[in-house]
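Shown here is one chain on its own, the form predicted alone, set out as structure tokens.
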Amino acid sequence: MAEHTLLTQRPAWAALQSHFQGLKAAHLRDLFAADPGRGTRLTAEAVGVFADYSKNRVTDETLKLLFALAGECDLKGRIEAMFGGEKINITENRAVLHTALRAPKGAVVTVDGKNVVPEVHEVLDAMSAFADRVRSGAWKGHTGKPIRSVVNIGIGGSDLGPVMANEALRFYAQRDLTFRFLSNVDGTDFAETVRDLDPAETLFIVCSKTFTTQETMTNAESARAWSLATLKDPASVAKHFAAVSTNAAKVKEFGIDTANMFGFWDWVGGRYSMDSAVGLATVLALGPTHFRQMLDGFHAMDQHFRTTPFEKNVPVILGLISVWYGSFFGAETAAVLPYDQYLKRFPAYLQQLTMESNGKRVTLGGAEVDYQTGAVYWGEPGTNGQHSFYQLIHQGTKLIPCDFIAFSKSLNPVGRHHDLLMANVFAQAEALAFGKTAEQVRADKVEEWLVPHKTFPGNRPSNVLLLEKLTPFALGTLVALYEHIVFTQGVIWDIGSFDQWGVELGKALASRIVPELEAATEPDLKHDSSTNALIRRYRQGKK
């Protein structure tokens, strides 16, 4: 492949390094004092997402240099390459077109000379028709009862996206249907998922593109055995299982009617697939109309990212600022703090999206990087986190940039709850930025020995993302926003954001170890001494 200019050899990188030396000691108190308009100027808006990024340790010059770096890294060209269907996933020789999953009918998105949009909408229409039948009760189980419980069986991108979306949009869900998500190969997950369900009223969605994913198919086989223990007739499988897969032969062999198999494509990565057939459980929960509203939100953010100048482009701005903290300040984590209980699984979803994408140590050209790449993403809903880990963010020794996500209107207005919730959003961002000086503490008549303990250094950066209300459209915009932040980071760092070879080694070794654990006689173990000893101890403990 073509030669890559090393990031650290780019002129804009050198300029940023020099700029960083002069700015790293600057305090947000001073930046705000010197620039009264900062709080309104350093903001941007994209399709209903208002981003206040003024509480970051950046100046106009920082942003100018970051935009210059984006230009030198050809971010604009890389955006067009992705949207245009070029095979930017170079290690797997694949296009990266999750954006095509939410393209409207009539759009043209070409892969290998073929417009894929008609196929996308064909699958969406099939999902919608299937969901309408199940939701209305027209779909009957083997004994003639309607479906009352839906269990999605998947792992990784086939689980985290649907789990998050169904939790986030529960307000809009059909409440006479129960939805559960089974992912862990730990038998406890299976046992607790089905413990109180009726096989005659339960529909399983087996979500595996190849229909060979070890954890998913182990759970699927157990689900089939559990179902047949009550329903007896093997033909019942076709009434109680659907598949999200492209392997028709294995789906049919399992007993699923291939008319109830919903496919997706090699150009859809697992962690980018919640708006594909992988979202079948979400369509069943929300109904086709709400699901398509979510897709509209995705598409609106896609268009903003693709067409808006970088200076007003929310994913680009937030992506570049995160590069600034990771690669210059050495920040190793980033906290995402949604102030909405429905978004309690959003940080977990982002963990796969961000860390599986940008947890890379070599460039696209294969050279080992000499700068920080992907951060560790984590978080919990507010206000719960304030009584847990905020202490470390406020007064600890680590720099942890924070994203606060909040909504002006509550879906469940109860008394003054929402005003209290929002007061905490604004207060936490303010406290992180400005802290409390020793002089301010002394003014409270605190004993001198307590002053250091009650001083807050501040200068802790954050973004505030403010939306009107958590709707399906709004969720789509938020997920797409972070997808494009990840892409922006990956382009700057010159890494491949769309493969995940690091997942493969452990899976391969586990496949080798399974027969050694299950062997009737002592196997010939050829691992390291630690692994050999652990296998022997486990085998002994099983007896």
Second form
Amino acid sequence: MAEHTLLTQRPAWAALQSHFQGLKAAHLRDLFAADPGRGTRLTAEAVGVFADYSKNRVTDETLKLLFALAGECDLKGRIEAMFGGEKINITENRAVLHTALRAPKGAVVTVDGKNVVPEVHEVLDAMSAFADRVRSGAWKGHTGKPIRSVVNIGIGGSDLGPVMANEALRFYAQRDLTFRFLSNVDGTDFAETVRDLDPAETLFIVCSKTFTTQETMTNAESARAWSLATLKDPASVAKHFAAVSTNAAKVKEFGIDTANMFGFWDWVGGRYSMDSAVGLATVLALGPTHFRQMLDGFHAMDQHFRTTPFEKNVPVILGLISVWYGSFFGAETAAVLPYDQYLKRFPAYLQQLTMESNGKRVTLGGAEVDYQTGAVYWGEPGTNGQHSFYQLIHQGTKLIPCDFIAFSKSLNPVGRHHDLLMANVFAQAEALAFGKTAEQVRADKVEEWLVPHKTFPGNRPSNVLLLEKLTPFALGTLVALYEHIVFTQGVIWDIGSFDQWGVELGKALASRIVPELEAATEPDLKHDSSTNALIRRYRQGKK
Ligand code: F6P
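Now show the form predicted in complex with 6-O-phosphono-beta-D-fructofuranose (F6P), given that the preceding structure was the form predicted alone.
Now the complete complex, all chains and molecules, led by this one.
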């Protein structure tokens, strides 16, 4: 671990603080007016992702100081530590090597003295072979019928990545296969997922890194019972269930043939696993070639992040700017606004990636931080969001940095739609930055009392990420971009981005409460008075 000067005691932090005092009132209108080259200079490009970050409340000096801070925090060294397989997930004593999942055959990435790349490719090859059989109909269900429906059972990182990727890349999917994603322990999710499926044509993928997650195992057991109720024969499980896990023993115990198990490793975090075997549903939908193109996109962005000087490094620049808003401007949230309907689940995916990673309040050394860490990420596709929550971003009291994500070419060119869509991206970023002054409103001959209502303050920051087309490669670059933004943030904030202890307490308390809800006779409740009363009322109500 690097030496631990507290972040707020670093010279670059102090310099940023005094710089902030001078810059906080500056308006983007003035920054642009004073610098005609700003809109083309404050841009960077990484493997097809063009990032315009000029509409941020930064100057060249801000960026210089942020790069200096990155230097003081040894960002370069930390990047090398991650890529090199060091155990940077210190609270779990694990390497963090999602980048090895997309390393090309022949690359060498060593964990505990062992090159992990050959195993990664073995699993990829096995996934590809399995996918080819299912997609072609060569894989037969228990009664001899081919598979028509695939249900991925998983939650968190074992759900959100496949859900997002299958939606994002649906254009490339084999349309005669139906994909569903079952995650919630709510029986409604189970019932609605299977209600119109034929067990003889359905393949379940039980996807769980640990194979112990309550929601997933409960759904998997219900799925097995549902399947066996029709197929009758326990031997049918081998034809209708596959597993994705790091835990072969538990997979076996559940009754899934380990021949149908696709493994991964403890150095892949759940929220960083969509390009591991967790992507089995994605390979099934898209086919191996598209899946590998997606991995190539991830890898290309990895290389950019690892080798590009900070001044041109897109994840580093965007990561540092987000630290600037969070820790200096006090921005509490960040909006991600994809202008592509296929990316409708991208914000939900990013919520786990960003918030489970950087929702931390102590440093790696265990000290409580005295600055803001991870933001609340949220968003919806445009233009829909424009007609619901953008009002608050434009005229509310909160500073919400926005990332607009857009593509020059539509996958579904229909009439004027794409030009209209893109006009909205550019207009929103422009309106947020420059607003509309009271003078401009008055020039529209608006009655004086209405002027404040119709004034837009502007100075609301955004990035525009412009890519050519939503391809599997492009999706890989985008996801890896955000993974590395999160990494950059975590290094600066000096927090552990790769554990998630915050989810444990609720899990433990729930398992204590389950028997109290299921007990035949009134249990002896020892919670607080509110929890006790709620449990009693529930028990009463469910009778
Ligand atoms: O509870 C949080 C979490 O551990 C996530 O980090 C993880 O992605 C999810 O649960 C699912 O875990 P698993 O893949 O082990 O079922």
